[in-house]
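Only one chain is given next, in structure tokens, and it is the form predicted on its own.
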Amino acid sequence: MELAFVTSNPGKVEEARRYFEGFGVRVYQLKMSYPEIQADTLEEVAKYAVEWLSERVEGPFFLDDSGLFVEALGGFPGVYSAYVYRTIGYWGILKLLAGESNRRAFFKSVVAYWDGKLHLFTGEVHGRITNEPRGTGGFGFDPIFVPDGFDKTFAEMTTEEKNEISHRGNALRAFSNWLKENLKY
């Protein structure tokens, strides 16, 4: 089975491939722009995107909408994480947290799958924001996020290490388990 991952981020595709390769699902990247509405939740953003894409993409596909929610910033950047990363980057988040002792944060991911119906799978990972970026791997806010129970940022981890514990990894695991149980191929 082939499954399109609608994203412009090749790093996300590489993470996803590892979940599906073991049971005969080939994930490929489909670069296609879609509107990202301003909404209160990642689920709302993902649902709108999938419904819009369902009229333009043939066959089953999925997408991911993720966000970094920083406690001291009232959950910001949250659903605006991609925009915030593009405009102020992780240095901007570090500047906003300068002098702040509460560094608690979590990443959340919503994987939205379309096969004629919408299916949502979520994952979270809690941790903290570092005082400075560390590591060269990963993408986005990975250099400033240390998950609970670890001393390394996501950017200091291998893809395999990150997949085991990350928000996207948890959502993709739930999605891949659902596919194993519900698809006959």
Contents of the next structure:
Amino acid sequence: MELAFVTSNPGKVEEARRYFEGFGVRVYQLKMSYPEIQADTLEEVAKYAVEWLSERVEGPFFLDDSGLFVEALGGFPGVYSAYVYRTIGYWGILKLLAGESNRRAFFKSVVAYWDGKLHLFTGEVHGRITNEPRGTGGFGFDPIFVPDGFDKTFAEMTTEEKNEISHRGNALRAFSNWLKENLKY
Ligand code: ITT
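What does the same protein look like in the form predicted in complex with inosine 5'-triphosphate, given that the last one was the form predicted on its own?
The complete assembly is shown below, putting the previous chain first.
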């Protein structure tokens, strides 16, 4: 089975490829940009994007909308994570948290699959923001995020280790369970 992943982010593609490898599913990247509306939740952003893409993409596809939610910043950058990453990066988040003792944060990922109908799968991982970036793996905010129960940042983990516990790994697990039940692949 093949799955089209609409994204401009090669890091996300690598993780989804690795995840589905074990199930004999080939993930390929559809590099299309789509409108990301301003909304309060990742689910709303994903839903609008899928509806827009469904009129432009042949056949089934999925996308992933994710964000980093920092407790001491009232959940910021959250739905604005892509913009914040492009503008101030993870150094900007570290600066905003300078002197702050509450380092709690979580990642959330919404995987949206379109097969003529919309199916949403979500995953989260809770943890803390480091004081300094560490590691060279992964992408985005990975160097400053340590998941609960670990001392390593996501950027210090292999893709397999990250997938086992991450927001995206959890959302992909829900997605693949659904595919197994519904498509019996
Ligand atoms: P697409 O929308 O094209 O898929 P994107 O990178 O713009 O790619 P998002 O809109 O979902 O992705 O934005 C999420 C931002 O949060 C993005 O800039 C990433 O840097 C960051 N992010 C998402 N997942 C992450 C992860 O697993 N580890 C670290 N940072 C992540």
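Residue numbers count along the first chain shown, from 1. Because the structure is a prediction, the values reported are computed rather than measured. Only the largest set of C-alpha atoms that superpose within 1.5 Å between the two forms is called the rigid core.
Asker: With a threshold of 2 Å on the C-alpha, tell me if E164 counts as moved between these two forms once the core is superposed.
Answerer: Comparing forms between these two forms, the E164 CA shifts below 2 Å.
Asker: Could you tell me how many Å the Cα atom of F23 shifts between these two forms when the rigid core is held superposed?
Answerer: That residue's C-alpha is offset by 3.1 Å.
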